[in-house]
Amino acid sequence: MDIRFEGKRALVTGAGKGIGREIAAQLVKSGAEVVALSRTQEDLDSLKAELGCQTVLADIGDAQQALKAVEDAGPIDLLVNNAGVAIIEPFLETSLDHWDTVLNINLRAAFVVGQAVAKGMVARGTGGSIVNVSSQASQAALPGHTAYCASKAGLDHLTRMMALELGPHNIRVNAVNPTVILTPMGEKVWGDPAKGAPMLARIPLGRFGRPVHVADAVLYLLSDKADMITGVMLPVDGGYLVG
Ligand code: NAP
């Protein structure tokens, strides 16, 4: 499937690493002049050098500085929210400070970038497509994740209210629902052979999955060729969430 963005600018959330660094390179490879949003310099750095990106630096769990990311962005056609951080820990001991540091980013930035980016959308007339980064952890319960797994539900709640709302205005909003994806985070969460094999266990194709599957289908739900969906949720698990 030929998959082409020219003409269209794209902004990347938590573009620095992983699976939004692999979004980044495969939309610039399709065509689109790509913003990069990260907040590590040297990241960003690097990325300008590899891509020839435009580069915004800002920590969005800070609402502020996401308002003005967006803002330093310009107009957008199509948005990846894709910053997220897991910090683990269980229940009982889950603090409120970690709960707010998760909540803002995997969650409100995602509302507060998003709305944002739509409005200008909105103003300009001219639709676009979103693609907000949820997990598998949305809809299954997974030991020492309450606060990632309350982020991530309610991200897949917050898109279909995207999708509910901007489709009027030609806006199409999906999310993707990656497993354990071999990034920086994915090692560091499941990197353990005690924690990781168990899940590799009730992943039916067997095996993690690298950020260019997730990218896959990023691109492909932000494509022409997804024009007539909108409100999906697509696993990107081998599998998981059918058992
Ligand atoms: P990663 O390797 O940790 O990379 C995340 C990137 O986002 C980093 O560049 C990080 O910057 C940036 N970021 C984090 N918080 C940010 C903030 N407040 N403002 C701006 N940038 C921020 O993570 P990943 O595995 O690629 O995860 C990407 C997305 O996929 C997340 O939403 C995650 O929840 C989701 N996901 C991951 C997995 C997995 O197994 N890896 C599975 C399902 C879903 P710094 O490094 O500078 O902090």
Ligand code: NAP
The other form holds:
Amino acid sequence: MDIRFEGKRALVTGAGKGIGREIAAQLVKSGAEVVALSRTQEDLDSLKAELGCQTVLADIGDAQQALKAVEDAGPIDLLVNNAGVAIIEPFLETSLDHWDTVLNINLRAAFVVGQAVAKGMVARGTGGSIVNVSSQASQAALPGHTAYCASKAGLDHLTRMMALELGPHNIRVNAVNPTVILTPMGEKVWGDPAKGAPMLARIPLGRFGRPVHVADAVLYLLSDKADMITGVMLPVDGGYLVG
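Let me have the form predicted on its own next, following on from the form predicted in complex with this ligand.
One chain, no partners, no other molecules: that is all that follows.
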């Protein structure tokens, strides 16, 4: 399936590393003009050198920085709300500060950025496509992931609400829900057999994902090949959620 995005401008949050970086790279290869957003200047510098994309430095856990980032990005046709963070703490030990950090980045930022970008889409009258990067943790409770699971469950329902209310403006909104993805950080955490083996045992395909698996799903949902799909939470989980 040949997916092309010539003439489209795409904003990818959390584009500096891992899944977001792969999504940005694939969008560039598919002809999109990409605006990469990250809170780490070093990552943005290497992205610009590697991909030639526009870059925006911002910590979108801060709502004002998030709004300024959308303004700096300019008109956007395709949005990928990928930025996310996980602070691993059990329920009884989850601090209010860490709860706020996770919810602000994983959920509030998607709302703030999504709303600002969608307002521009509506004003231009050209429609658009938005993909939120959620997680299997939105639908399956994981020990030690209280704030993370709550944030991703909220992101799924935010996706549904966006799809419902933006659909009349020809703006499609979907989510992808990956399992463990072997980014450098993922390999560091889940590469330990004591931690990774029980998770692998619940995945029918018997393997963790890689950033390209998520990027492929995101590009499909962004594209006109999916122009009758909106409000969907697409698992990219090797079958984890069927159990």
